[in-house]
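Take a look at this one chain, the form predicted on its own, written out in structure tokens.
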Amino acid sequence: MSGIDDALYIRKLAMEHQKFFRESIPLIASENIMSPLAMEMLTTDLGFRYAEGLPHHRYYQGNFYVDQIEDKVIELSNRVFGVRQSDPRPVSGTNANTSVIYGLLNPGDKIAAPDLSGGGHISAAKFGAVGLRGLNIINYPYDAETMSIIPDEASKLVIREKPKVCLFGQSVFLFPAPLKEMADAFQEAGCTVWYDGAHVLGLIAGKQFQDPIREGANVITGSTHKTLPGPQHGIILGNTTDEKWKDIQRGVFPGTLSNHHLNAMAALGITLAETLDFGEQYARQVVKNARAMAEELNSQGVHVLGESRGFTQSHTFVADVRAFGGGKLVAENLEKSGIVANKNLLPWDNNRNSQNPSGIRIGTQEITRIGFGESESREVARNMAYVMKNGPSDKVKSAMADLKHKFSEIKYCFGRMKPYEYVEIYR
């Protein structure tokens, strides 16, 4: 096989991937699609260049326009999130987390963080970035049914253990973290409060979840491609001392990266500008859709966690599907039926059943991005319940493809374009 055959084979697979998602309902809680203007940034010459260091203090020439772009992205980020410090250089949410870890913590230091089975992120686990840094991890007590930290018990833990950093943020982030409720404990322990907003960054920007900085966080990290519908990239936001911010920025460069993917940073800037105009409307509908879908799925006999608090206040919710064969089987059956969600640990799994956990995780941020409302979200939930009870269904797959075809434009952005159109132009 010649090189051109290999290249065409890869292209063929990419096109088949496009077709699959064009005809499927995407419910992965950590994904989204960008606007056409943001997508354009990824194809520019910026993607081939280097800009080590901070704007106007680079180690390379040729950064005259890059510096102006980065200045504007920082300005937009500060406006969107109401902070005085922003660093858009991290290339992912985990890279942002690792930068903060290297900037604020040394091996042997103590950090408090959510437990993995309680919805915590792998970067804060013993086998993730926190553990690899050699930190002493303590986990907050949490309520299993709502996967939420219990403020009184967590406050006692923080006062007793006095961690250097208290981390809040989850990959299953159903309800706001109890920052205000734990403020006295933070002060008594003398800790830095770090909020990992990867999943809910767009909801924070749209004023639909919580405002971590105003509620006591010193630093926020995040991915920029989940509820914030931008490129796969990362960001760090701060409201801390200049010296601590310098430590964090050194954790970014030269601590954990060299060049910072300039095309993605430019795309992030476009996304932040669009968020100023459309972010609140978009975030509000994302949450409405999540609650509608969760309510419908629960009414169909599927145990959705968090019913006592309305299932969710974010873009995501989780369901216990042990009665239908477990998370692995249910996620595979849904995929065969044109609905893409992921298996997920639930509190009683105790981190041991990651390949066949009890639950599935569902997110509504991408379907909202193409115009779904509550009625469509409920329709998807009814079909999900059918597949859980009856197995893979060609009828459901066809119905989901028909539904998807009715929503052919990316919304809440500057300009309109059909999803996946940006790859089709190369045919």
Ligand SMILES: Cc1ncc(COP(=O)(O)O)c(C=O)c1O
Given for the second form:
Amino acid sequence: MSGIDDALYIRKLAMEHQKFFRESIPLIASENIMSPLAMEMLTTDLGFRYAEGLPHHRYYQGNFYVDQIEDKVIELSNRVFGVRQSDPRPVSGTNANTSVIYGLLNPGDKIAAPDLSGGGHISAAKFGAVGLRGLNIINYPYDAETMSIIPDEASKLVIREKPKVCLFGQSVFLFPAPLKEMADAFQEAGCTVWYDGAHVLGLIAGKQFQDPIREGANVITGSTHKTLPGPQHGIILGNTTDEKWKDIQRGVFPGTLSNHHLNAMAALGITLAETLDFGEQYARQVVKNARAMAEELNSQGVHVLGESRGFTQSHTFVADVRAFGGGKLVAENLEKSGIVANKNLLPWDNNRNSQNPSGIRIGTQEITRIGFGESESREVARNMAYVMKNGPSDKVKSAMADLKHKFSEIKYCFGRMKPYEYVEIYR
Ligand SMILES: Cc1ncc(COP(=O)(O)O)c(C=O)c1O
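Previous: the form predicted on its own; requested now: the form predicted together with the named molecule:
Up next: the whole complex, starting with the chain shown before.
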């Protein structure tokens, strides 16, 4: 019995998946595509090796090139983000978060975090990493229309409750977190300020969102594949004492991982080097596209949250689509029409309607990566509004495929994308 047909079946599905994405408009706010040079790193021998520990203090032989790569990635990250400390070993944003939780907090400690219904991430929830460590969670009060923490009320909460750590950062991250406004409260409570920049890391690198370290954060965690257009991986950045940094690094290894996916780390290094040259220009266009798309969708009669503050200052915006059948139906109809977005909880939703929440979430980081500007972003918004009002449309699907074909090359990077190469099969 041979497995060749099963192998070819999987391969065919992967190719069809690629074709689907080649012809669709990708608007999931947590995704992006990598540069060809970064992608090349993923297929190198680095992906087959182990390098437990820190550079020059490993447990296995064969790591002399890995040590030099990791040193360079750390140096690049320190430069891009203007920080003293970087650890590029976490294999995802969630792993970066669990490392910080493991390193800085003990069971029973108190942590303040954004509420899930206000855009917070599951790793900061009871049934996520924070719950796994047995922490007591308190949530900041927030404004429902802008999905933003209310600084005065949150400061009072922090002073009253004195959490050991104050966590900021959301999965729906429309406006900067109020770090400067809450600085006195952090001081009075004596807490560590942790900023989860998973979504906005590329905007921070490109100086287009907020500068958490200069605004008072002690540690930043992030995914490296959302607005930072790198590999699926994670990172931790610090401007903290050597002692606290050691605790965090112990949280990474041996705390929550053994090997750190060396090929992805090398790809991250290439992404950071490209960010030095193109990051600012890229991030500026990402935000412009998000604002243009949000404004256009709103003007088509779809309620986009946060109008009073210009809808968004990041790559993301959210729309309330209850008038068009809810988030589930709208996301499915958009998918049938060649536009990929996700349904999303909005502040007034509770867990009971998590399968059909009120909203959809949109991100412009990937379409910007292939060269979309504001006029293309507006064109997509008009087509989205059409689908919301009229249901799935073959006409929209074909218009979106035509638009996408005009933007098939990855921008803001060194090198050009080669066509996909196929492996010759023996059977
Ligand atoms: C705020 C926030 N933190 C952490 C994560 C987890 O990142 P990853 O998917 O890389 O584990 C996400 C994922 O979307 C997120 O939105």
